[in-house]
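What follows is a single chain, given as structure tokens, in the form predicted on its own.
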Amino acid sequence: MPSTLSLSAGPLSLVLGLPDRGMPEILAFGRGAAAPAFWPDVPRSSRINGMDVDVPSAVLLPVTGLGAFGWPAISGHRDGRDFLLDFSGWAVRRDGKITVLTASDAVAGIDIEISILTSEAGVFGLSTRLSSVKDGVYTLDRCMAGSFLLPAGDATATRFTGMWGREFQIRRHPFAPGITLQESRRGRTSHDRQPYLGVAVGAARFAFHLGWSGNHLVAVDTLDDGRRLVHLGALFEPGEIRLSRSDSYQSPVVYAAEDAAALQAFVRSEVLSWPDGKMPPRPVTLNTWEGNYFDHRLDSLKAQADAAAALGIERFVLDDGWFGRRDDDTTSLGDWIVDRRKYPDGLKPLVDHVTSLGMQFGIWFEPEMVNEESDLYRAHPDWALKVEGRPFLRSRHQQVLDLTRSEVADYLFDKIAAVLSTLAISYIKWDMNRDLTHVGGADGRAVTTAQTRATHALMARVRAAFPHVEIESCASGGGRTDYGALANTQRVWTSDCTDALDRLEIQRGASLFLPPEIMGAHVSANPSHQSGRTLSLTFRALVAMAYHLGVELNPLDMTAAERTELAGYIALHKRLRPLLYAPGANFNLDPRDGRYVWGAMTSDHAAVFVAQGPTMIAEQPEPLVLRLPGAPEQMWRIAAAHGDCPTGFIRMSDGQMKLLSGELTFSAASLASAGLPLPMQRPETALLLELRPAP
């Protein structure tokens, strides 16, 4: 007989309808969402010339042929039979966070199990587990992780766009009526379509993203009343995916909530994994890369630690170079020995300074890839993907090795446990600098979305065996950023474009699904290296500091002056790291007029960063709308300015220089509505502001 089954994950509801045969129907989903009394007795369907017994279209990763016309989330075939799926016999169990529907198809041979996550923190974690029981192979050519159910009306999507070094850049656009898709096949998550989507239909919000780092698949299918079908899952290249009697497919999961905030405080409490269980402060970062490149000199690296220390820097990360005979970038991947030229000794001498000085010691690694100039790949060329009688392309003269292969991720785990097994090393950049192509196995089958799996395989095997060491997630920059590879690392690179102005509008977009304290943001020299601009060091702090700070410049090449500066505001970064990182705390506006609003509120303490991008356009800003948490008459004031207060003002009145300086007070009732009066700024131009209860 037909059930319903309702879970909730916060203020979210999700009501399935389980019918004697076909997927289960979405009978509600959103906040607050009810179970309606009447089904499954009303009929759904009032199509003239439709079929004679009532399809339901809303349901959860519908298929087509049996009367169903939508867009189908599970398809595939046995040599071009098998092709239509009736699922019946839909059972229910439960473990824990996690219900499982079950169900077969005895005549394609095929059974289903899809496992829905329910969070506390606001959060619905759909997969799909396919299982072939009948001889013969079944060719899957797409199966979604889940599917989720919107209301009809005019929506808002938002979704990212960008490129290296311009990543997270947020887009929105009204969905047209029919079928929107988005397909990724760059093999990670990529820079210009990351696997998110925002919907906001009226009131109600919805965002939803897949926890995979290859290709993807988003696709948003409108139905004939209006309503919307959502579905995310792993997009696969022809014949990719062939099971054997006793095989399976298990997708992704696709997580849905209504907001950045319950995403983020998802991936603090369920993503994320810690030696102890619980995070560690934050360390401030010094990363050699832009200061050194690939020229290392171990006297220069050593007084570069000595200065980092004087800065307060808590971890010194030696990036690429260190290796081979790396002077440039094409050679030597693949062949993770120490250079000897550069360090006779090894890397213990720069280790040991690094650690006696307080410091953790990071390393830099590409483990995916190989340059031809190498002598792993002279003595093993068949380890690249390849697809015979095809070009074999390059990328940053590199390819990409089979780590599908077990004696590749045997070789590459072996090096990478050489060096952390024998220096004391608390940290590794794992970065990726290529899309992928020609992804042939060594049988010439597609193995993109296995070689996805057997990344995270290795990092896994990397963490197990060495859990002190956290992972930085690193792809050409933000190029691989997801909750799947966030399952084994503890940070991201959120883009290898370190200029401060580019980076508001990059850390906008990536806080949409990222919690703070895991997005690295670093202070970086001037110019420039990636746009050539000329900043502040207080707007290149300040608009890094309410993340992972770090930074990314030789510290030798600054003056004294602007060491002095820049300890400065490494110290009061750490002053305001359980702030800034507090659950649930963090927040970041919609820009106005180029001005950025961003930072963190508890309800005895807030610290909100006003940076400037491009000259305003109005003749005086809106005033400044926060909502505090706590009681609405409870009396504020500015406790202290820092950053380009005044000096950052165009023009700034008597009543304002009171209110900066904290003689003024404001209720938070007031904040919410009236706001407050800030002065005009002028462009590239950050102060940061304390507000504190008044006494």
Ligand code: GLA
Contents of the next structure:
Amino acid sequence: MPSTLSLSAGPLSLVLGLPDRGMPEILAFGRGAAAPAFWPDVPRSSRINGMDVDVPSAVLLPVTGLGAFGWPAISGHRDGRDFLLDFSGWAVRRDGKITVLTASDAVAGIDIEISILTSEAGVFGLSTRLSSVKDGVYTLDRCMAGSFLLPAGDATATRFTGMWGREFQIRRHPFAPGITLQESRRGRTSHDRQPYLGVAVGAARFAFHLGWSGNHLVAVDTLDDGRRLVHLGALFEPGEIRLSRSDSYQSPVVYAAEDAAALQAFVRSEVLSWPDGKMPPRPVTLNTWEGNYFDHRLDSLKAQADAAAALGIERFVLDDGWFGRRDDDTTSLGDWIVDRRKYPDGLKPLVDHVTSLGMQFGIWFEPEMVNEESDLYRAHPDWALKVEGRPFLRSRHQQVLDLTRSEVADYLFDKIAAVLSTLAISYIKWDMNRDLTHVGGADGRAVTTAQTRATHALMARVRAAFPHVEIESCASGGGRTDYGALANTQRVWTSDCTDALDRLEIQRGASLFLPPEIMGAHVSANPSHQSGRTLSLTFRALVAMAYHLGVELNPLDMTAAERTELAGYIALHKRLRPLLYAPGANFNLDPRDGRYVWGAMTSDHAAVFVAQGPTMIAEQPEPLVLRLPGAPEQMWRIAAAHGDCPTGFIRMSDGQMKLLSGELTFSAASLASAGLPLPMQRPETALLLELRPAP
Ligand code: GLA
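Follow the form predicted on its own with the form predicted in complex with this ligand, if you could.
Now the complete complex, all chains and molecules, led by this one.
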């Protein structure tokens, strides 16, 4: 008997109709979605020239060939046969927050299991499992994690574009008729095509994300009636997923929410895992990369640690260059043994020095990679992913190890474990510095999906064995930033670009699906190693301060005055970090005229960062409008102004001066409507306004 199923996640609801045969129909999705009492008695597909039976198109995971003509979310075959799927016998099982729908296709010999997670944070998570229950091999060409229904009407997509050093560049566009497709084939989440999609249709807002660090597909298909189906899932190479009897394919999870706030809350409550179940204060970090590159000198590193501790830094991360004979990026990946030329007594003297200063010690690994110029590759050339007879393409002089082979995964685990178990290390920067190409496993078949899973599994294994060790997910910056990676990591290296001007856009973009405390943001040297730009220390510090703050320079190269200034910003960050990371407090506005506004607010304190990137075009910035929590009639004032205030302003009136110095008060209601008339800011300046209720 057909039945309906209504599920809620915070303000969002999903209503499904479970038919006698065919895929579950999405009857409604969004705020206040409710089941139509007349379902399934009124046909939904009364197409002229259509089938004589009702074939709805707004279904979860459409399949084709039996009267539905949309983009198929699942497809496969047994050597060309069993190419049609038709599931029946839908059953529903509840398992805590997860509702599981199951059905079978007895002809094709395929069982399906769709898991629906409902989170109070306001997030749905869908994943799909297909199992073969028949002899022979079922080749699965595609299996999306899940599908969501969008209303008809003009819609605007929000997507990311980018490249190395330019991650999370927001682009908005209307949808074209038909299908909008994004495919990513780099074997990592990628810098250019994030598995993220935001959609605005009328007043409704949606945000989708696939928790997957490998090849992916995002498809938006327009139905005959103008509504749209959104599908996200992993993308397979030809012949990559072959299911023998009893084998299953389990998809990653696709998440759906209304907005960034819900996704961020979900990451905090359900994606991240912390050693004692609770996030410790995010330690201000010194990362040695830009200050040292491969030139590791023990005495200097110790002196840098001293200087870092004096600045108030709490975690010292030794980046690339400590192992093998790694004097540049041409050698040694795979040889995870300390370089005795640089560290004659091993790493212990440095680790002990750092920890004796009260700082945590972190270390860099790039486990999945190997240089051909390494002892590992010389011993095991067959451990690299390759396809016989095809070019063996290097990228950053490196190759990729086949982690789907247990001996490779065991080798890497043992090497990482040997370092972690002998030294007081509490943090790994886990890097991945190339796209995957020629991803052939031992039998010559593609293993991209399995490699992605094997990497997650290795991370999970390290976490399980060393639960006190936090991991940062890095892939040439933010190339592996997704909820699949975040299940085993606690920070992302948002971008290799540490230029604060470029970071405005990068951090704003990443904020669409990440909470600020897990986004690494470092103050780096002048001129910027990436852009060549020179920016004030104030600007560099304030642009980084609301995120997981770090420093990416050699502190010995700073003047005494610069160190004092930076120490002041680090102290300010520490004072503000409980506010900046408070649940539901952070915000990040769409920039206008080069002005970026972000920060955090609670009912008794707000930290508002205002940064002007490029020179303004208008003569006046629009008033600063913010919706503070608490009573609308509550009076507030600017209790402190830090950074480029007032020097960053052009032509300030007495009234504005009084406003900024806290002499004038304003109600929360007026701030939310009239706003604050701040003066025009010079380019590349930033200020931080602390707002407090007026006494
Ligand atoms: C990548 C990372 C950098 C640094 C280098 C080291 O580019 O993103 O932060 O760790 O590798 O080689």
